[in-house]
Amino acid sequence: MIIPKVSKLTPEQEAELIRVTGEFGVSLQTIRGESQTIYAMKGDETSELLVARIEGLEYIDRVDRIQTPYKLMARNNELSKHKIRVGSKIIGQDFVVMAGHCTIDPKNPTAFFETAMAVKEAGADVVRGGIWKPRTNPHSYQGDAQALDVLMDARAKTGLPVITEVMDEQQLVLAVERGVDMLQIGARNALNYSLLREVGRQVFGKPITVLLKRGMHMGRIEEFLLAAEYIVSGGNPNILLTPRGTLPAMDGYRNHPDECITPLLKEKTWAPVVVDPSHSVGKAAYVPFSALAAVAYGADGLIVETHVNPKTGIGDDPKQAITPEVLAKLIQDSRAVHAMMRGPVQLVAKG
């Protein structure tokens, strides 16, 4: 990783920096961050010479050689210094909640306008509204594209930023050119390491946060972190990782609730983790335990499926969408815990 001594370099000492490493075999790729860009080497950066060759020049502070195979999203890399803004919210910094409709039914848009308007007056930060869905039944509905017109819609109405999922490269295209504020990738994609690759790239030099749910057989966190590199490599660091349940399936839950691995992800990571409690424990009556146990983990923000009418919703909504009025109690009591949490541990950093 090489950390120039200027926010950004010229085009003219880019140029001479791609030499050089060029001169070893190895690529750049350049990672902006909100306020300082950096450059991830892509071959064999152990050369004693290409380092020295590289902080000889005057223009380059230093360079980290990072010993995880996830360099980029180390916690001690230096991207942990970079800034995730989605809206008026600096992720990280304040807790942030996404709510809205599982699956948007584009031939119902008034519901979701509703739920939109509701859940910001509840005091959601983000919208969420699922357009393509993965189902396991290929003659379940599969989404419309038509429901990403009802997407920017209620951007356009409530001011709120949006978020919805991406499955492949046709869909991360479309969300891009309308201008989606987030991205989400499932827990089904979360191993599509072609996908995965290809959203990097789309997002490159684009304000999009991409949020990365942890697939369902992710057994060790060092693939969550893997997957996430993949996109972090593309060159966007705006990135949120999403513990949202795992299997085997806990009995009389819908996965088995992982919120607990939140610290463990803040251990070895900057990133910021926002747990979907929703697709955790799959029940709606659930949904706010499993949250507020999140926020005690230390997460920094909920993404929680929310329907002003939830039987007649479309997709998981009937099951475990919350309504509006719970889900602000649950930003309510969210916040209290969130702010109760950060306190001590303000305090032992300070002493």
The other form holds:
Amino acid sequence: MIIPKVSKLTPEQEAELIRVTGEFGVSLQTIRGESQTIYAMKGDETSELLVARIEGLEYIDRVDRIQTPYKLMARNNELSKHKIRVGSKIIGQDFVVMAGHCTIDPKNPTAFFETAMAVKEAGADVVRGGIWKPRTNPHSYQGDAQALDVLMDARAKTGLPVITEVMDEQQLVLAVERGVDMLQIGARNALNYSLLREVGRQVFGKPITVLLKRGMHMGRIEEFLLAAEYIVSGGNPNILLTPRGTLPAMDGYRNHPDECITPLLKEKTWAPVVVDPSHSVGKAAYVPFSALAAVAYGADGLIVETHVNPKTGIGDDPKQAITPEVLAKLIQDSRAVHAMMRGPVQLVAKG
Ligand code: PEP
Ligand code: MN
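For comparison with the form predicted alone, would you give the structure of this protein in the form predicted together with ligand PEP?
Let us now look at the entire complex, which starts with that chain.
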């Protein structure tokens, strides 16, 4: 990792840096953070001579050699200073809530608009709405690009940013072209390395924020962090980590709730943690318990399936969506618990 002394190198300085590292067979990946651009080295970066040559350039502060396999995601990486914003908030400092339908029903846009307004009223920062759905059963509803119009209308009506899942490059391009603010990579695609690389590129030069769910079979935390490393090493440092339950499920739950990995993540990485209690427990009545537990474990935010009338929803909504009234109380309680947990969370993050 090459850390310049200045926030941005001139094109001449960048060209010189590329030439110097190229002499050692090392190529560079530029990662543009909000306040500083840094460079990841690809190739054998262990040569003392290489490090000495780079550190000898007057505009370079230092070369950081991080020992963990996930170098960019590591807690002590320079990117820990990077700020990921949503609206007027900085995720990680301010508590954020994303809420809305699992799946937008394009035949019933009114329900989605009502939900979007109601989650805004309840205090949510981002509206969630699934357009393209990864369904276990190929005969189930798979999603519909028309729902993108509904999502963007809800964005205009509420003035809130929106998040949706993309499963391939075509969907990614469509969503970003239309102005979707945040992309979700779902649990099933958390190991789809070519997709992770694609969302890691700054799509159309936009530093789009990516919420990466933990794969349901990702036993090891390292696997989760390395999946995130794919995104960041593509040049996009705007990444959120989302535990959403793992398999095998805990008896009676949809998955094995895993909000308790939050302090572990905080110890190992700088990336904010936004927990998904909905898919973890899979039942609306249990969601507030799992959500508040996540906040007590130090989560920086929540993504919660919410519907004005869950019974009439599609996808997961009839089973696991909470109502905006429950969301309003949950957001209020979450903010109180979040404020209470600041001290312990900072202690863990310091290691
Ligand atoms: C979803 O958010 O609706 C979803 C399918 O989530 P996951 O990828 O966590 O199953
Ligand atoms: Mn869902």
